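What follows is one chain in structure tokens, specifically the form predicted alone.
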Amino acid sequence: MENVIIVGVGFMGGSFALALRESGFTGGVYGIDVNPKALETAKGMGIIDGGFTDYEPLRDMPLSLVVMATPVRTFREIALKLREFTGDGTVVTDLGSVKGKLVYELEDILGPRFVGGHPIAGTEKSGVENSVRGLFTGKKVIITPTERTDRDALRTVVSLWERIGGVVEFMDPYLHDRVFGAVSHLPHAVAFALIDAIERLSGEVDLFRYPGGGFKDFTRIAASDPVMWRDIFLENRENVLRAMDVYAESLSHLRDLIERGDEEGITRFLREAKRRRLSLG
């Protein structure tokens, strides 16, 4: 590949940089961000070559592959105007939380050599100065393919994943989102809830000086970024909703026991809860 470019340079977008880098790509790197700080700050950590805060001068550069870092729901315009610009050796992928009928719209618009991609990896912070070196190493990465995926884009995108560390795994874009609404979006949803409950519930006493380790360690996903966890609760809205719809029935069943004081219940409850928990190693 001769230049990558980055559309978001923030904390994915720095991280696949630095990963992208440290794994000997000799080519060249350059960010576009709205924000040009965020270009100059990765450009002084060597992350990138250089960095635009618009299009216009992809026009005259050889374009091997562009990564949509953005939050999801700018991936559209962000595919309008890169459709101007690329040409049919560009391969276009991105690192969304949500597939689905989104990237068949960015299909229609890019065209067969889009590619979806899903690394499962990242932290509650943002901004480029938080990039992560080896933040894809031995994660599991989600690819996405339609039958309309050109197979040589298809490709490229696999060996350049595996290149940085990441555990390569195709599922469908509609699975993608049943499977991610309920094991990453409803614990992100639940956390800030449950932020918000606390809040609501301080009086007379400010209930945020007395955390314990175990509410911070359930509540360090409320630290995330609310613009990308807005976009992603609208873009895939249906499965969340079915997610909390159903983690809402679990509290309520899990309320009555209580409010009865079943014993035996809550222990059988919490056991089978404890196990599956276990189970996950």
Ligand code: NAD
Second form
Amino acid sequence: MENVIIVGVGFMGGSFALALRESGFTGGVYGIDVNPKALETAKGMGIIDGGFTDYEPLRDMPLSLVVMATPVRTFREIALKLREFTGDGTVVTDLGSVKGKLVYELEDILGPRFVGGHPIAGTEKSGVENSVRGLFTGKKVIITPTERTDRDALRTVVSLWERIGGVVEFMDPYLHDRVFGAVSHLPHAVAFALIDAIERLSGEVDLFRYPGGGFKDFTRIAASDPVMWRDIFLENRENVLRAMDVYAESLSHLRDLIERGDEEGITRFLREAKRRRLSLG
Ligand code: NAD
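Given the form predicted alone above, produce the structure of the same protein in the form predicted in complex with the named molecule.
So here's everything in the complex, that chain up top.
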């Protein structure tokens, strides 16, 4: 590979570029970002060789790989811009948390050398200054090929992830969104809503002055980036709404058991939840 372009030099894009370098990649790593400060920081940290706020400098560059690492609702517009600069030898992939319909739309714009990807690694922190070395080591990376995906492009993306320590798993793009709508997007929605509830429950006492370890553990992810999560909720709207409805039913069931004073029912409910949680390891 010659040049790799990271569009969106934030936490994930920066961590990806770091991982690439650590794996021994000696080609050029360039960033594109709407925020010049992010590019400056990334260059200062040695994460990228150079950065641009527009796409024109890509015109004369042989591009081996482009990685989209911006909030998911910017992907379509970015793909439309990239189309002008990518050639037959360019593979385009992404790190976005939503796949589904978006993968097919990006494939329509970019062609079969687009390969959807989602590393299951991260934190609540954002911004390139928080990039983490070795972020992807031993972590699952979901790759979502379609019937149209170019097999060479797919091999390139898979071997790249393996080279930086990821454990690749293939998944249908729509199944991906049902799975992560439940296990990732729902918990984030719940954490954001819980903070709101505590805020509204604060009357004469500021409840945020008394957070225990449980509250802090549970709500850590509510410190995540609002724009990134707005985009995820909207882009995976159907699955997120369904997961929220099912969660509301579970909460309402527990509420009923408590209201009825059903000791046995509450114990059974909690015991079953504890058993499932412990089985996660
Ligand atoms: P981030 O906020 O740290 O970085 C995003 C970067 O994109 C910022 O530097 C921002 O300036 C830039 N940007 C925004 N709009 C742009 C545009 N139109 N063109 C160019 N640059 C633009 O966010 P992040 O945590 O790195 O998340 C990036 C992507 O990775 C998202 O799609 C997210 O769903 C996905 N993801 C995040 C995590 C996580 O834990 N943070 C985990 C898995 C996947």
